[in-house]
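Below you'll find only one chain, the form predicted alone, shown as structure tokens.
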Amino acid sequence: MAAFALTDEQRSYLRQVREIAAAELVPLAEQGVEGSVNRPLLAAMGSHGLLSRLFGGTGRSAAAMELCLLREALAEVCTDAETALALQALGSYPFLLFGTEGQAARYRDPVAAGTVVASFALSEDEAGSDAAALRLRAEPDGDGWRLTGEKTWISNAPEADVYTVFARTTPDARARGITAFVVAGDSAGLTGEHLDMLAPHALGRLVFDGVRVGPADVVGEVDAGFKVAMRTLDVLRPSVGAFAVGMAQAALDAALSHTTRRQAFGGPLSDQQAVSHLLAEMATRVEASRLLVYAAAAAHDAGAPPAQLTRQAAMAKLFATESAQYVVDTAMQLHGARALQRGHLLERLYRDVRAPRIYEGASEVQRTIIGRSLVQRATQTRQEGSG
């Protein structure tokens, strides 16, 4: 952990998150409406700052460390909240990359505010993992393009203010045909539903008729859009990894207090061997995990390779959420019949912590990616030796 330790003013922002948190932003999240944009929240976020975090000192991104420690504090108290932040950084992150300063300006502040909610448009119902392969047109209209088809599995909508929308601008190019487009979410010929999902956060389904965009709307260059998604993913998979240790962690407190009060047997559950291994087990993988994320943050901000940026963010989403599953799972068995009731804390981690291992990339796909990118890195030594 010494590689990685926390400064003292890191502990105490963190504190104060944890706190603003509990007291303000549970009550929130318990007032929302379930599966839908809860704006009230998004405020108070604003308010506090926390949403203004997510951009650093050049009014871009924030430094990967930065957010993955942000998600870790908010997902131990208030997991609406986190994935309230995470959302508007996905949503605004590729066209603070990317874009124009204009681009950047118009949207930056709103969304630190929390009075505009952003959204990243690019899973479509055959073109999940396998990104690519979406079909959704952009076709040419005078000096700019109609956007016609569908996407869905899209955070936030259809309650979004702005979308990155990832269409194809030239067709049959898999990744070299894809263009990246800043769409505001009352554009004509905009239209959506909700998605009734197992952890009932704001996700939808988009149909796009015809929705005019043009040159300024371009995020990046046109039919580099495939780039925009993935190199927005690799600053964020970190921070997924994150959010799952939070969850995990609090999991793990959860499983630690139950445990030592609960009696059976004679004595403390802890006591028993049989619980005590499970809870060695359960913290070794969320500080495993914890690790992992905090390494692959690290790389980021001190401006790793590409290759190596790709390869360890994969790393720590795979291990963290996979860990998480089985943290809060394991917590789930040692508390018994109680941690199904509804409303129960675990119940709760249960549904939500499901969802990571799928999106931004599900883990068979960062098992590819981590794979690819060993043989690469093995073939490319190989050659260079025989040089």
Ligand code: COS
The other form holds:
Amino acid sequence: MAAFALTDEQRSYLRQVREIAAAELVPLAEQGVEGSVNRPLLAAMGSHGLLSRLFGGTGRSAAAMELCLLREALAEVCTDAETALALQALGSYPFLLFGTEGQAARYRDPVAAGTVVASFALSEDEAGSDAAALRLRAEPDGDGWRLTGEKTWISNAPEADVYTVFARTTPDARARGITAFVVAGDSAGLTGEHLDMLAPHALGRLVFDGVRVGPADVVGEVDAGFKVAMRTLDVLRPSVGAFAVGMAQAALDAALSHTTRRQAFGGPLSDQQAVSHLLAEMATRVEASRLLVYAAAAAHDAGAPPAQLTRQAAMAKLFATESAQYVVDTAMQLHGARALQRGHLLERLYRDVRAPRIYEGASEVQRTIIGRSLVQRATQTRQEGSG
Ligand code: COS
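Alright, leaving the form predicted alone aside, put up the form predicted in complex with the ligand.
Every chain and every other molecule in the complex is listed next, the one we just looked at coming first.
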């Protein structure tokens, strides 16, 4: 059997997910307002049990392969549903995986039902790729802290009901002075605004004006929040790759359908060697991306060593998102002017495929992570050899 071939059960479940998406989620997505959280869509995903599958058997673990398969399947049919699902995982994994029982008990069921919208608030104007430079202040206040500062480019903001907020508890300590907090969306002193971005989902800026958080809101340990952020991203990054694979597959299917039907120069377009070589290149990159994504997710679920997980997650995200950009662009080229028409599948994919090369760690950050990991492994191996 091929490596990472899906089981019959997985295939049939994903078929079912695509059917639910086409019949029920696409119409709800079409009724949504671009750039706003679509609550009816999330609630429908919750009622079909799609969201609860992200939280493992106990509801306190990440099911990486499940997350990837769902993202890939939904991306082929309804990217709005795909992104809504992923953001529930990104926003809630920090406190469900690393938080207290109290935090999990309060939010797990409503997040899984799609009635509470979750969000991950890490980036700031001057701390994007360099996340350890973040400045949002958590200043001591009695037994807790007050949060003051701003977050920006935050998915689901400012509409989310619960945020995982990464704040500076120790000045000048970079990664070793950051703490993660759970913050309710209706907290006093928390305001925000929408940003108009090249992405179909809600993205916004948050302003914290002395927002009070207590010891019960700390996720993990004080000053150990950077690791919570990085470990959460390690789980999510392969799934960004899965999203890219789903979009690329949809573009490839469209290109195959078009080029085998379209007549030009006395035969189907696919008879042109220039065209068939492009189709071959597209299909090869989609398949290679899929295997990298499945390998990274399977390694996570099998409990592989952290350094390996981080490296594989970065490789999967890097290769799949860059490949998807190529595949969607090439599919558009093969379609010609018709794909530029507003509302065409490829016109939409062309817009949707761009952001994943930037968010959850730009391609350049992934290369840095992979490069560092390779050097570290080579150095370690050499030291062990000479020891
Ligand atoms: N898992 C656990 N711990 C990790 C980790 C991981 N994947 N990555 C780093 N750490 C730890 C390191 O071990 C180190 O710990 P110690 O201080 O105990 O030694 C600490 O975190 C700092 O790590 P590092 O020195 O590698 O941090 P850098 O400032 O060099 O930054 C990058 C690392 C660039 C990888 C990080 O800032 C990053 O991922 N940036 C992109 C952020 C991002 O994805 N933003 C998108 C927001 S969501 S849309």
